[in-house]
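One chain comes next, on its own, written out as structure tokens in the form predicted alone.
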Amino acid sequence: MAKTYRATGINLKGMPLGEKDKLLTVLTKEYGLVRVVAPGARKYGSQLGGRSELFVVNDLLLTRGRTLDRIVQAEMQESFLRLGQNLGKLTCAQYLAEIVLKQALANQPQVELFCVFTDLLQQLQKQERLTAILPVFVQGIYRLLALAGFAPQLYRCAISQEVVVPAAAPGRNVPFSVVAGGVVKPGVSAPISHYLTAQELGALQALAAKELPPEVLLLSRDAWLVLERVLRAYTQYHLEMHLQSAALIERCFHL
């Protein structure tokens, strides 16, 4: 096995290491995820300094270790670090990666999930209102899932298979069940974790969708974070994981 290897790869997690030294979570391409120590990138004026910093995407040269491998030389070509001037898109970003933490995989490229995750960076990154961010984010929440393999069903009961169809009466009708796995046609047992209007089901439906329709785009902040919640639930239920950037998100977006 060869010492030396490179990789492309975007940082996503980092911790001091060391006196000078950090530690790298990093999503690359071709190998999956990599924990790679940054020498000296805590030092004063380090090149490695800036290309150690969340979200940053490097061509990396990378030498073997016995327990860590170790960055030999990082060329910057392409930085999120725009993320980091508006709490709620860098608040996004990281429950984003923590998605992608936790569905990535080593020693196995990763040429989809890393193209996916960049392409919803740079969606977080250029937009320019609080109330645009929010489209996006729960939309970047649906393909993680679908990309995985654990996208809700949210055209056909989860439990019978029969289509729903949301009732033509105001209000919050439409049933969905995390544990079953989406939504669930009236009247069919089943543990019920949250209630959905018609509208806030159509804006599910579309996720799936390269662009989302005008008519969702328009759809209030209030629903699509009750969007985001529903997504929470299921994402933390079917991939075992706690969200811990969760939290911060109702702080960013005025709840």
The other form holds:
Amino acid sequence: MAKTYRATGINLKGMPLGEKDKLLTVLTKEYGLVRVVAPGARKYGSQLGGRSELFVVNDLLLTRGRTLDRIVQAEMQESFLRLGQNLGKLTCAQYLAEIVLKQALANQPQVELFCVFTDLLQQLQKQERLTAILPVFVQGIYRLLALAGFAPQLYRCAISQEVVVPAAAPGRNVPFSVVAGGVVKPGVSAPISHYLTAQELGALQALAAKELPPEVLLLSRDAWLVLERVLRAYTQYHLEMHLQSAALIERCFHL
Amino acid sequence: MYTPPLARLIEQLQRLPGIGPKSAQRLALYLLSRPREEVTALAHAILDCKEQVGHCQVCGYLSVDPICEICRNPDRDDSTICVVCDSRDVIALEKTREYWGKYHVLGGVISPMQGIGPDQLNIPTLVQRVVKGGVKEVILAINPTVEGETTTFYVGKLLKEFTKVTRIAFGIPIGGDLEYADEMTLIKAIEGRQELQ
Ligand SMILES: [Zn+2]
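What about the form predicted in complex with the partner chain, after the form predicted alone?
So here's everything in the complex, that chain up top.
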């Protein structure tokens, strides 16, 4: 195996290491999730300083070490500094990053995950209005779940596999079971975690589309927050994780 | 390999930032070789520090008294507050001997994925200080990272309606060479450009 190798990656996490270094967790296209040392990154004036910041995409030249690989050279391709101009955007971006950190594999290419995640950050960054962030964000959670092979079942009952047709009457009458893996028919024996309206179910189903239909984009902020809570519970259960960033979601969007 | 008390000391030293197993062993063996009085003095210094040093009730900077020396100093300008993340930043700015205002230490930056939101930081006390009046300018001196930006914008938005809010400039270090600056620094340097007087 060559002593040095190249990779393109986005920094998802960083922590101080020793006096002057930084330990980075980077999602690379070529090798998936890697933990690398950015030598001297915390030294004043270090070239790796800015390049080892959160959500910076770099072309990296790395050298293999006995325990941890080290960055020899980094050239910045993209940064998402403007995500920081709004607490809502940062919270959504870090929420998605937490999911990526959990689902990304090591030692194998993760091109699709890399592209989906950076695309999500670009979209989050360019939204001007707070209400426009939510659809991008909630669809982002869904896209990551789908990529991991964990998308919830939304058309057929997760237990009986029968087609679920929401009742014509308004109200929360579509049972959803996190544990069972999606919507379930009323009366089926499964622990129900949420009851959805037909409109909310429709919106969840629409998340699989590349572009959200206009009627879904017009959903109220409260409806998007309901969808976020459903997907949050689902993600935390199926990816066996606790989403730290979720604690700030209500605060960011319930102003 | 080590006799139990020595193993415990090495283990404790290893928890310190920047200390690996080798350095921990070297420090432990060095301490063991020193006279008893010297080691006792070190142990007392650590304990005294932990027991006596707290945070200033006004600005959050490290202090033995409820209100720190900087906040008590009548010669310092009450109408300017410099907001920093960490007490270490106060020490760095004090070394310049150029700043004569007061400080406010937030205790970190907003980082949702680490469970740090505005409520976990020393932000409400800052707002109280400014709302009380008499503050002509708040200087935000927070690192220009993504999380630092969020903290800067969040705090700035809260305070803007009460006083003038500025942020420190970021860019090329004195003696630095443009050619060797990283892209993030260059972006910030261009953003913070000034009209030639
Ligand atoms: Zn003080």
